[in-house]
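First comes one chain, alone, set out as structure tokens in the form predicted on its own.
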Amino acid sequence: MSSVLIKNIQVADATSAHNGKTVDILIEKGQVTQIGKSLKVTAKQTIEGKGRFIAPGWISLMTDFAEPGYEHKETIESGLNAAAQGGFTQVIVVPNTNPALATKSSVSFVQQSAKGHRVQLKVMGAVSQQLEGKNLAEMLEMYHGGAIAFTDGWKPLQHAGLMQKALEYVKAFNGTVVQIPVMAELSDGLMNEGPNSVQLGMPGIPVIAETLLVNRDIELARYTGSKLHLSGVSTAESLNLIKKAKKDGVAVTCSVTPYHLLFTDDSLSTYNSLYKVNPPLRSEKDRKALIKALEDGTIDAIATHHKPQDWDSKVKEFEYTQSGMATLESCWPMLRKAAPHVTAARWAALLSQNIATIFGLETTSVAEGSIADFTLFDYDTEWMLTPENKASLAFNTPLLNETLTGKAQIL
């Protein structure tokens, strides 16, 4: 990328003096050298930005690349390519591999495997040894090896004592513990507990399976004075607990998935396992509460929860299928459809700056002298994700061969 001129593009970046303005941007040797109206310059490449926005590079939070151990579902290379196709310049991966990312050497392996790719990869280390939820992993070593936060990912910590120890331990280096709010003892069901589960004859997962863990972990964060991030929040009740905790000064942040913003448990009316996720898709009332919380600031970030599955994991009796949805390439169309009234600058904060702030990552700004690490996106481009053009190896997206609106790309 020797020189690129982006013409007539609108800036979506609350940290930029140009936020909300339509400008031309000249990039030379990977750095922004000029921003202004109708720049009279030449460049090797010109990009027409009319109808598009430019924002600091988006970050995919809670991403599963399945390598090592589950390369038939996804690889680091295919995952990074899918992230690039979806408009993400950075990804933060969960430790749910085999072996788990629970040692300094395993963290180093994943980082080395991603070197040289346009998309940067950051690692969340495991909280417990081999994700077994019994004893603390070597978090300090992993931190010194580059781990940016700690979580057991898709296997949320159930033991309150271990959660307390983890929160206390990470304080030594100002670290963050990340938890998906699922209480396993109450989550034996297959979908959200409610009228739809009764009608479909499926065992339900009650709202309390989420709120009990949210409440417990907030109280542990309050007690320890440590930093907690709750990811995949899906209920109105959870949002109320988080809102109150923030008001009380507890260091808690939260994120929501694109699929919880877009879909409800109505999507399971045909027993389609592509909509089987954990926490489960909730009611329309909950979905509307999530949208409202996006706008009022209760929700801090979007977390893709990209959890790839192969054909065999999803095409069998519903009870035996694996949970999760592949979201990297369709994240933006899902968000744009779910909450069309959210401003571009707010999306930029939810997908980039807020995540960088929570996890201490570097991010750029649309300003002269900045590194050119940007996401370009629009609201109107219609396109289709197909088996032929998708970069991810994952089978589990319900949006395959559907007309999607809104496209994102990285620069």
Second form
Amino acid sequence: MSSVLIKNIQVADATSAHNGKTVDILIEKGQVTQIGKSLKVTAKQTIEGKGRFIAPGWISLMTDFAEPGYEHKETIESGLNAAAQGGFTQVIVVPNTNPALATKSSVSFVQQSAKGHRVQLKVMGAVSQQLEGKNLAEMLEMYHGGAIAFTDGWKPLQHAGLMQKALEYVKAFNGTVVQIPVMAELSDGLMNEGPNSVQLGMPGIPVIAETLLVNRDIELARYTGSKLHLSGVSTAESLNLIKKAKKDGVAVTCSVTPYHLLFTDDSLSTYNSLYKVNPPLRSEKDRKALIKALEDGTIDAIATHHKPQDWDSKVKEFEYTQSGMATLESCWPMLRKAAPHVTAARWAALLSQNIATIFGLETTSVAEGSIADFTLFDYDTEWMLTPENKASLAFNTPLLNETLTGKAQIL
Amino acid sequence: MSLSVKHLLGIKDLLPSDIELILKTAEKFKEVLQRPIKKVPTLRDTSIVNLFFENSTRTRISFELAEKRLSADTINFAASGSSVSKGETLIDTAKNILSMKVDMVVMRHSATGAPHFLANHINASIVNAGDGINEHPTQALLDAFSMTEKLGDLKGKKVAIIGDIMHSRVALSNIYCLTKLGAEVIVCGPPTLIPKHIETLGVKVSYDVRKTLEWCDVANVLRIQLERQNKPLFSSLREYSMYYGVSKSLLDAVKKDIVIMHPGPINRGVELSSDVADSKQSIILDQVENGVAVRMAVLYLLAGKKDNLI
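What I would like now is the form predicted in complex with the partner chain, since the data block earlier showed the form predicted on its own; can you produce it?
The next block holds the full complex; its first chain is the one shown before.
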């Protein structure tokens, strides 16, 4: 492998002695060999890093690559390419494929398909067989086959008894159960319940559809003593519950999507299905609470919730359209726009180190001797995501053909 | 004078001056409808398709009559159930019909926002004839027209909308229309049938029909939409009619000359008793008559053929 010299780049890595400093970094054979001011070395390739940051490689949490089963929406290959375009060196996929990733063999199919790609793929296995929410899937075997956590993904576990059993079952290997907190019984609406839903004549999904499940699952985690990760939290009240549970010592962590940080239910005023996501986009008050929680540590991580859709699934009557947003390639510009004051080092924690810690993944740091698995990003580059330059097969992002600010890339 | 909008998707998008223009124009058409020959050549050579993805009798007939009396060429398309169940998408259906050179679309659909969606994909003017639980703008306009006929200027008038507010597109369109015209509005019904946050639209909420009737000048009683309910929202029709139904004895007890309205079709004996529906206080049949004139006005104004005589 060739050598690379990155000049004048600012380090965004709280675990590094160089954090916040502008340095030159020499990488040889995939390893950091020298870090320092104005290195007097030559390398095969030189990258000018002025105005950019370097961080441990970002991880896309809760990623849907739709393969097997929905290859017209995304494939493992197109998804991995999109992740690379968005600055992610690792992705963690959800099991919502067809067949579901609910057995060791289906988990290894996906792992095998991703082999050899620059971007590493990790799998979350299903909690329940066929994602039906009835019986436990073979989690122990999937764990030994490399599954890093368990979730029913876009089909949150509704049954309290099954959730309890799942949390208990994964204790055998100190595993984590991941839940998107959406209570189906209270979620037959089409958007956040509030003044906007009333004005638009759309049935609403109340905040309690989320908080009741957050509360229930926190109590189950407290009772079982197991590790719970709540992903896609969207309301201020959920954050209060999680904050309190953390204080109490419950092993709960949480993540938020880039779109809940950037958009609110105001975006639905023209019935644009590109903003139809689950949990739904909430109020400005909720959005502000999410931003605040990014900094005070209540939110541990960013989860991309990359959910690709084909044209026909999104372009019809709002009620009949599928939910979800393709986020991999526009994640960083969304985050940067939503919370411009968050520091680069905090972003590195939210997008990489914390995720690695929660799910027991290997991570690197900007230090001599470390593996060179890095994301480079800036706050200024203006660019456009277009149907021609996007790597994802999906088009379901409202940011297509918009001018975006901030670019991330992987090294 | 012309409208500020290209489509009539909802009252929400209209300016008060748009509403006033439509009502004023409807007055002229109402006069036309009293003539021995009720047909005018206004929309000759204009083709209008009535796209009904949901069952309708009176709204469809009313639109069709309005179109015919304006001398428009009309085509009717009715699909039982949604376009999805037909296997063809809404855009495909609409584009296929429009490629035969149709100028306007009157559309009813069970999904909220369906006409707004279509408006983004086709060029023809769209008149919303009811979308999901969202809006039914021409109904609100004919209601306002009928109220004005009876009571004069609606500014400061007190209007109660009673019944299933949550599933009623008539309610939402009426709320927008009446508040834009300066009327005061109360919505009244069982709490399970009144959406949370409705007060943000500038209306009051009541769960007491008698007190509501004592307060109002007009009571617009809505149909209980049994077909729209997929979960139990009240215990029984019997209990509903006892506590939320408008009956003669209740009106007598209120001792006030309240105008009674209903968008039809009436569930007699449920939300409205027959002796009220057929009483002198009721202007239900005036509403139906005015519906044709109001829809003629809407089609005429959207067609934008200013020079034509009416």
